[in-house]
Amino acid sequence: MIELQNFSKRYGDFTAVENLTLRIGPGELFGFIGPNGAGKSTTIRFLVTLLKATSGQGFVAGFSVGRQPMDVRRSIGYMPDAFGVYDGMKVWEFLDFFAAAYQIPHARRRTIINDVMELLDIGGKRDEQVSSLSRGMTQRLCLAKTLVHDPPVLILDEPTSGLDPRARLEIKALLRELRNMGKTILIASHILTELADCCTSIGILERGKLLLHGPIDDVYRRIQSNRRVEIRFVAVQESNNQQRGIAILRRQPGFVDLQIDGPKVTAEIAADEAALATIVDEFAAEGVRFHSFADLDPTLEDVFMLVTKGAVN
């Protein structure tokens, strides 16, 4: 649904994006990750036909960004990182304005607007002035206007920026619901925790270069050279239960390090599934008791730090 082929954008001697090649398939929720200034917004502005490429090309929903811009615009819902609303308009009037801009017939607009407001849970604000809405409701309204023409592709630049924690959770839930409806979604953010639990795939961009991309589980596996295991030991002081468990961890062939936080111990071990099972067997053989034994997945922060340090080629 979204494809970039050797896309580059230069401003004089400054290269904002260099030879970016990427494909986002139908139904994906793709997280575009990178610090401010990495080139995310430049890439997005090209995809939504607001910026010309220095070299390379892009395609959205099968249409060429450079040669078929009007078809691309009809195929996308774009939510920029900064946007305004028109003072003096009510919520329904704001949505009606954009529906008219997309040439939706007047007879259909009322039904479409009601459906979109219901989906975004802003029906109760229908007759309120857009200028009176909270930041969270304004974000919902902007997302609603991207949906009035029912585009197959959504391109969202920092959609949770400036929101409180509750509003961020609500926006993420909406994104998951939109993906379940069949939308292909590209969401750019520099806040890693915003993307970890809702994206199907990610790409990491820094200084204009795409360092790593792919399905999120595959990316995790690629950077996970060691296993991180969290064990919560039963507090049995008279038998030195936790100390005996720690001794077992330390004598493992792949032991690297561990951290102790009360009854919780997090160990880093170069081990496969069989080696982890051996640790559990040794606990049982020596009478070490524990509440839980969890093989921890890496976080997006782990991925980003390793990739940007050159740990993954």
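Basically, rigid core = biggest C-alpha set you can superpose within 1.5 Å across the two forms. Remember, predicted model here, so these are calculated numbers, not experimental data. Positions refer to the first chain, counted from 1. First, how it differs from the form predicted together with its partner chain.
- After superposition on the rigid core, displacement of the C-alpha of R67 between the two forms stays below 2 Å.
- Taking the rigid core as fixed, one finds a CA shift for H291 of 2 Å or more between the two forms.
- Put the two forms on the same core and the Cα of L210 is off by less than 2 Å between the two forms.
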Second form
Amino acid sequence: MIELQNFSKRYGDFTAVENLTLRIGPGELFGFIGPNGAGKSTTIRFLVTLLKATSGQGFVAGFSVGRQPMDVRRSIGYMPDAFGVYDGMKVWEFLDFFAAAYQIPHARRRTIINDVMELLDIGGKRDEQVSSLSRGMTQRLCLAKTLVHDPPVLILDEPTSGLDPRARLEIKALLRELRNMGKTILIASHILTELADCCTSIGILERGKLLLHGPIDDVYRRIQSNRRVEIRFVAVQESNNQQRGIAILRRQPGFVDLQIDGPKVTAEIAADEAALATIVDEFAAEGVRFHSFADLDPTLEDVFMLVTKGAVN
Amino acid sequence: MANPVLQRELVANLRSPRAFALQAAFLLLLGALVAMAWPSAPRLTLANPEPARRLVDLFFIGQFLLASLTAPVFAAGALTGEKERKTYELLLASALRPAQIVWGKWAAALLPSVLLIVSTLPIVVLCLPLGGVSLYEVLAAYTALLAALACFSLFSLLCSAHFTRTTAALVTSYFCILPPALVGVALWQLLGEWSSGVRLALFLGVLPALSAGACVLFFVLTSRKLWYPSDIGSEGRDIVDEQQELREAVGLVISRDEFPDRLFAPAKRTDLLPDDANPVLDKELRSELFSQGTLMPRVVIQISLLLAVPLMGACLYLIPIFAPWYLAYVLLFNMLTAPVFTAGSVSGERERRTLDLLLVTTLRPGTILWGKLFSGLRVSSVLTMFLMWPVALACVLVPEYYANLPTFAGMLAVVAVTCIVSSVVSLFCSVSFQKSYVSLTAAYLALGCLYLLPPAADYFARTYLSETPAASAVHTAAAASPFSAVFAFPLEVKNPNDPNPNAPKLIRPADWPLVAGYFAAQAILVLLLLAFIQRTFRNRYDAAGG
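Having looked at the form predicted alone, could you now put up the form predicted together with its partner chain?
In what comes next, the whole complex appears, and the chain from above leads the way.
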């Protein structure tokens, strides 16, 4: 649905994005991750036909970004990272304006406007001035605007920045709903927690280069060469319970590293599930007592920190 | 203790080479004008100091008008700029008292203009040996200049505190400053011919005192406005309630549902846009142009009508041969008004970050540009044409004009063309610049150069370089200005001071080559600018921001 082939953007000597190749399939919710200044917005602005590529090409819904910009615009709903609203307009007028701008016939517009307002839960604000809306409501209104022409692709640049936790959760739920409706969604964000549980695939960009991309489970698997186990030992001072447990961990053949945080010990071990069971057996055999033994899944933060070096353009 | 606001503003100004470049250019220009106008006779007759007096008058009036134009440029954006940059709240929440803030902003806005004016003193002193002008008159002129400048700056600062956008503050300042500035020029000229003693007393005593009183009043009002401003919080957005504004309005109100107001301010829509509508045009006309309230347009309309009444009486009825002067006023009004409604149309979208939203729709660049151009053109044309009603009325009521109807039709055509040119130039500036404030200032500068400079140069050349090839070339260039064009139409009226019905008529001769040149030049200019705008916008459309 979205494809980039060797996309590069240079401003004089400065390279914002270099040879970016990426493919996002239909119905995916793709999280575009990267530190500020990594080139996410540049890539997005190219995809929404607002920026010319220095080299390379892009396709959205089968249309060439460079050669068929009007078809691309018809196929996308775009929400920029920073946007404003028109003064002196009511909520319904704002949506009507954009519906008319996408040449939606008058006869269909009323139904569409009502539908998107209902979907975004802003029907109660219908007759309010857009400039009087709160930040969260304005984000919803802009999201509603991106849907008025029912585009198959949504491109959302930091859609939850500046929102309170409740509004973030609501937007996340909405994104899932939109994905269930069959939309392909590209969402750029540096708030990883909000992407982790709703994205189907991710791409990590740093200094204009795509470091890693693919389905989110694949990405986890690819970066997870070692397991991380978290053990909470019972605090029994006189028997050196925790020290004995740590000694068992250290003598494992695949032991890499461990971190001690009070009674909680996190160990990085190259081990399969059988090896983990052996560790539990050894704890039992030597009388090491623990509250919990957990095989930790990697988080998106772990992936991000592992893949990136914190460098930005 | 130093005022941190003043320090910051001065450091910001002095860091840029613009201030020095402007000052150097201004002094060079004045110096060149004085050198060109310097009497060429090998011997100067001090008994007939008329040329010297004329030169010094020209010098002061030019400076006075320039000071009136530059004072708002420096001051009108002082507080609205803070609001637009979202630093206003930080400033107000600091330990600085409102009076300190106002003082700092005022002094910072005033100093560049004061420096500009004081630095011209050596050039004036050079003219003193020519005779005809005393040191006291120079002193009076400079006192009046500085007093007016201080007063105009502070008034612009008051507008800046009141409005949320720089463009509204700038335009309101200009319209309020224009009448006293014109009265000042007229007084200087008239009193100079009548009694230089009275002129000295007025400009050295009365005017500075009046100015000081006004300054105190404006200072207090501006400081009070900063105590509990309504336009902070929620990102500085102040929602304008039109009904409340109508109830509280002093003088004229704008009723969107009634004629003639609906010509320029159509009623808000209550239903969806029709299929064949241009959404941009509809949005601009019904929602955007008056989204900041109607105070600014009300001020503009009331002041323009206030000035129009005496001008109409004098130029159209009492002294009919002066009819082109009234038309010149209408042109000046359009020159001031058109940029207000067009110069921010594209740059405003950039500032509010709505341009990207608009550009990713399937609207064609032509549709967007036409909507932007036509909405601004419609409002400024309707407002300008309000001032043409007295001309139409005079054509009916004054028998002297019956034989001159083709001339008035031609003048009407000049006004109509001016409306188009002013809007196109303003749109060009709006497309070319990122910020509305810069775009508006650039539009005024461009229109000033296009409309005022040619006739001013023509007057200067006729006065000081008469019968030279340069004068002829300058006269040809005057075809670029509508002000020159309205004076180029023939006018033949009875002398109102001569009761004899057979007395020879007063005749203003026709200059048809200039009229033809005017229409041709404007047509070429409009086509070129539209082509450039379309090309620039298409590029931006394809590659906004990159």
